[in-house]
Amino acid sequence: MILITLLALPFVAALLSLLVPKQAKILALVSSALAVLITLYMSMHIAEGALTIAQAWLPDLGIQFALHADGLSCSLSLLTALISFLVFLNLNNKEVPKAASFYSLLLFAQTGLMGVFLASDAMLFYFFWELALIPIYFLSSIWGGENRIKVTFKFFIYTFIGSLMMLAGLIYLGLQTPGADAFSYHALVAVGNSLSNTQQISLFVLFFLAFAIKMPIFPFHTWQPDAYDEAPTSVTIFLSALMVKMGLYAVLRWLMPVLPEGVSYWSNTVIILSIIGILYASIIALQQTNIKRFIAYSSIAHMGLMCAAAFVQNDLALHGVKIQMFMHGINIAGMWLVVSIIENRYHTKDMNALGGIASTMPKLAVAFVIISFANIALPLTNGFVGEFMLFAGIFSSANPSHVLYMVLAGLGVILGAAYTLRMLQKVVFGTASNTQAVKDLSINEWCVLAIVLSLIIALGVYAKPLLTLTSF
């Protein structure tokens, strides 16, 4: 019942938001707060055994309604619930036309994300994968910026093509395993491992393209900066903190266990593409003046590091990826929350027009600096824990080029510090470019950022609960 409840809460709240539009924000807040409590309860009791549900859904096609929660699923379900709560708490109804529809679509997206992280039937996983995409498309195309139609269409085409490739791969695997549970996790692992090397190598391409687009890694990233720039900030938080994790989660949950020989064959290629993406995105971020596009390229670099670490196939690196997915979600959400406040006050995304925020909004400036330092993995912040594990895992892996990979990825850390400090110098410090009087953080904004800052410091000082959770 717990797993069903996690899916039912946002889904029912989404429907009720349309029926009772004046209560949409309260419904969204209550449902997401309950989801946080439930996922926390699951996380604290996961040592007692994973939760599992499996019921026949479309038995003639071998499809089950099957859910499973282990440590990785719990951590990402908790992240989904927490980020959703922060987004709903931060939203101001007056700033969003047709607010009830906006809340409802975000809640449908939350339902899809929860389903992705809990599904243990591949076709159910695919169903939720698409369910998470559809509301994001409408949110971006209706409430986005001036170029929203063009940008959203590009995003949709990228992800839709990737999804079709994944569907083709799933159908091929399912046809190899007739039965009422042909698409179950265990059935696909068994049939995938029984395939020839050539079959696994070919199928890997179909699946990985779908996941690479979603993360995204170079050269499948071109949709991301435009989408992040044009989408409403709440939607961008969902995209950057949660939806990009779908691709990396799918690699860990489905791709690596099902097609191990394909993973071994393509691993160096994926690592090289990921490292190119780290360096490319970091260099582009150094040149950015648009703060939204700056964060977008920063996110590409971080996801590239996690993807590279995943494919060195080292236990420490894989554990670090699980940790960093959660930590990055918190940090990138914090970055976007700060940017939304800045944009609401100053009505600009140009970093050159934002100098001197420390003198006009000192509370926001302190929060921004702490979140930015966490984003570049400063020790005693949450970003350091997972990133240290990533680099230690890459260095200790059996890959013949492990030292070269670590050095090149390490350049991304240096560049990350450079572009982040450059951004802080332009936006937070220096002479104020905009002299208009603005108010510092409201109570609502301070509450949202206080939660983010508390998580950054608490998990930076004591990360053991998350380390233990993701080890199951």
Second form
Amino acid sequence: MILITLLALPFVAALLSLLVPKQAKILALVSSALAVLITLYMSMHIAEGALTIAQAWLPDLGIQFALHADGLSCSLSLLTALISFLVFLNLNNKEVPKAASFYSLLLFAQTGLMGVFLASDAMLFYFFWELALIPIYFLSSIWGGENRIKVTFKFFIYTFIGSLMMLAGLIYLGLQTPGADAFSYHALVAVGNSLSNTQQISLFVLFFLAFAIKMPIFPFHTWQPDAYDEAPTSVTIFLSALMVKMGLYAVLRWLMPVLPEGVSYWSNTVIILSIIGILYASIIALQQTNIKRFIAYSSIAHMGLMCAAAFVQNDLALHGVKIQMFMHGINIAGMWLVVSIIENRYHTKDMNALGGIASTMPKLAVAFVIISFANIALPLTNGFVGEFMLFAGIFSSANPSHVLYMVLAGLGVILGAAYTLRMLQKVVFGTASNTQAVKDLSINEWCVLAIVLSLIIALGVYAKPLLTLTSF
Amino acid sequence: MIQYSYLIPLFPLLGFLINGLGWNKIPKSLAGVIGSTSILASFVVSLAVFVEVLSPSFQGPFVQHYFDFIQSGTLYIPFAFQIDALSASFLLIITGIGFLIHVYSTAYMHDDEGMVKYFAYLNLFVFSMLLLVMGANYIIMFIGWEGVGLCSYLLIGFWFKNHAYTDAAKKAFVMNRIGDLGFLVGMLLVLYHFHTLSYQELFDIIQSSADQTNMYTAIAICFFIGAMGKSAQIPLYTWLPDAMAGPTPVSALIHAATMVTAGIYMIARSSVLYNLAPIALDLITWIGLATALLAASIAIKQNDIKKVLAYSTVSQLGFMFVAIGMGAYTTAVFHVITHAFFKALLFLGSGSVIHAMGGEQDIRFMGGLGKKMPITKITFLIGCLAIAGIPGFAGFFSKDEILAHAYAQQPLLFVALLIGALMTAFYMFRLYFLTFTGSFRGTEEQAHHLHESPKAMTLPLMVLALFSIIGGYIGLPKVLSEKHWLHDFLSAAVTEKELHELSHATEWMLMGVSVGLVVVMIALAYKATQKAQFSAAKGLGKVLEHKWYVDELYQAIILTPLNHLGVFLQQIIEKSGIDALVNNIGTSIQWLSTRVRLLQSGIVGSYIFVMVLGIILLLSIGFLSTIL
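Please move on to the form predicted in complex with its partner chain, as the form predicted on its own is already shown.
Up next: the whole complex, starting with the chain shown before.
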């Protein structure tokens, strides 16, 4: 019942906000706050056993309406609820044109995301995957920046191609054993494992492309800087904190159990691509002057590390990935919130035109510095525990080449410090290049950032609840 | 009392939180009181803990677990503290000297608008350093390790409007991170091979399986790379001289009581490991020696009062690493302690000078300051005598011990170190004579403004001067006393290598030679400063003045290529490569899509309507089919 509520809550709120446009804001805020409470409750009780629902849906096609929540699903639903709540809280004192549609689409996306993290039928998973994406296309093409049409189109092409590949792969798998529950998790795992090596190796490519584009993994990443640059902040937060996790989640939840031979065949390639991505994106981040593109490249580097660890496939690395998915979501949401405030005050994203925020907006500067250091995994911030586990996981695989991978990925730690401090130096420190008076944080902005900062410190000092949750 | 040792880092943390959260409400004078009191409180607790560790009833290290920091499968890392002779000694130095620096800062930073923030950072700095030495495993050490990196970043770039200062801050953090990667890899090696990061468990395992020399060497070298970053050794030393961009008391904190001593602490802590890794120890000796000589040679030609002191720190750290490389860990710790006294004294003294000179740091424009600032002059002189190694002063005992060990191991090493010690005496007294003696070379206005610093600044100077004299008597040489107090005290926590013993006659002879030559160097320095002509340096002098062009070298072989690579990746690979390919695919699809364009009405409402309709249709088909 809890699982249905989690899906119904944003869905109903989305419908209602179309019917009662004036209440859209409050509907979104209340429903997402409720979702936080429900997911928290669920997370506290997941130790008593995973939650499952299975209901026939389209039996002729072998599709079930099946949901399943274990620790990983739980933590990502919690993240989805939390980030949605932050986004809506952040919008609280802002005016958005065509507000009802805007809120409604965000709530649809939230429904889709929840569904992705909870579905245990592959077709249902695919359905939610698309449900999460479609609102994002609309949101960025209507409320985005100047180049929104071009950029959204690029984003659409990328993800659409990925989705098509995944669908083709799913249908192929489903046709192997037609039946009322051909796409259920267990059926797919059974089918996948029965396939020959060659079949698994080629199917892997279909699925992995869809997921790699989503994460994104080098060289499938070029939609991301553009999309982040052009989309409205709320959408960018959804994209970077939640949607990129869909790809990684799909790898852990579906790809690894269903196509184990395919995964072990390709794992080295994926790890190498991921590590190239870490270094490539970090070096480009060092060159960026557009602060939004900067965050995009830094995020590509972070996702690269998680993906590399995921494909090393030992328990510690996988646990680290689960932790880091959650932590990264919080930190990057924090980054975007700060950047949106800066853009709102200074009307520019150009680092060279910014500067001296430490004098003009000291509160914001403090928040920005803390979030930035969390982003480069300073100990006692939430970024550290996960990153240490990722490195330890990559290292503890006894494979000598993995030691090399770890050291190369470790260079990302140094580059990460370099590009982050360069950005801080340009934006936060120095003298204010712009002499116009700007207001420091409003109460509403301060509340949103205070939540992010508390999570950063609390989970950095005491990550045990999350470590326990993700171990179920 | 020892069970309350968690209070030691807790007080500075509270001070940080109070000043940090109330930065725009707390008055400046109160911020200084909060900051200093918190450190004083942890000094008192440290003292009580130290006394308890000192008592004969204290058995082995005291380890206290507080909570689980990381737990995943077999990986278990508790948040735990360990108190033993080594950490207790460091606690006293950190909180004691830290407290004096806080008191000094209340006067030094009095006119700065960011004073509350300053004290918040300073407390956080001490807190991090305390975590570093109190941790019972390498992860807690690493937390403090990165924490001091963060605080040094914040404090070096404290005057953030100045671009050069924030550059220096950035450089410090990034260079430390290079070392941190070494530390991290070292930890992962330990974790992979021994499944624990706790000191006690690890050293028990190592002692019972002494044959994995290659593994120990690899781990030891990785840890040493971390130490190179924190303790400013070749090739990662160039951040430290730049770090003087921060307020002067911060330099005293970084150079004396905290941060740079972390590398020494780490290796002394891991002595069990290093004893089984002779190759790593040799490497440390060579790097330490090279650093000691290189930095000392640079210091000779520097004209910025703080820069001379900064290079002197790098050089003295080199001496400590040579001691470590010889396996004489307690000797290195001894030098850390005496160095902490006289280097804090010298830096705070230079702060007093800069304060009086209205911000001027160039010793070519000073001279004769002793007349106006007698306390600063005398205490500074004591500091110089201590660092130069004049008998009776603290630095003499610890430096002499390093030299004696070096002679016993390899006379050539002794000669090289002696050259370093002689350069030290020269540049320190050059600094002293140019600053405090002769006639004033600054502007009229500066001359008029010259004054002795207030009590809050001179009192710490006097206390530190006192310890720069008596601090050495905790470790008397063999020829004077059979009992080396510090050595005996630390031996419970640090395992020394077997070292060669010198005969008393040899030891007397070595002392005589080094002291005699040091006095000659002081005389030479006096003579050199009497001309007081500052012509442009030529030849070797110019190379020294430009610090052997190491910064330029790093720029040319690392930073510039990295920059070019970045431009290449960004412009060629990303834009003209991957992106162009994607865009071409996009354009061709767009062409196809012109046919379907009729469906796109451009009204948001209708899109959403169709989408919702689709979802409801799908869902209802599903439910209908179940019912039917």
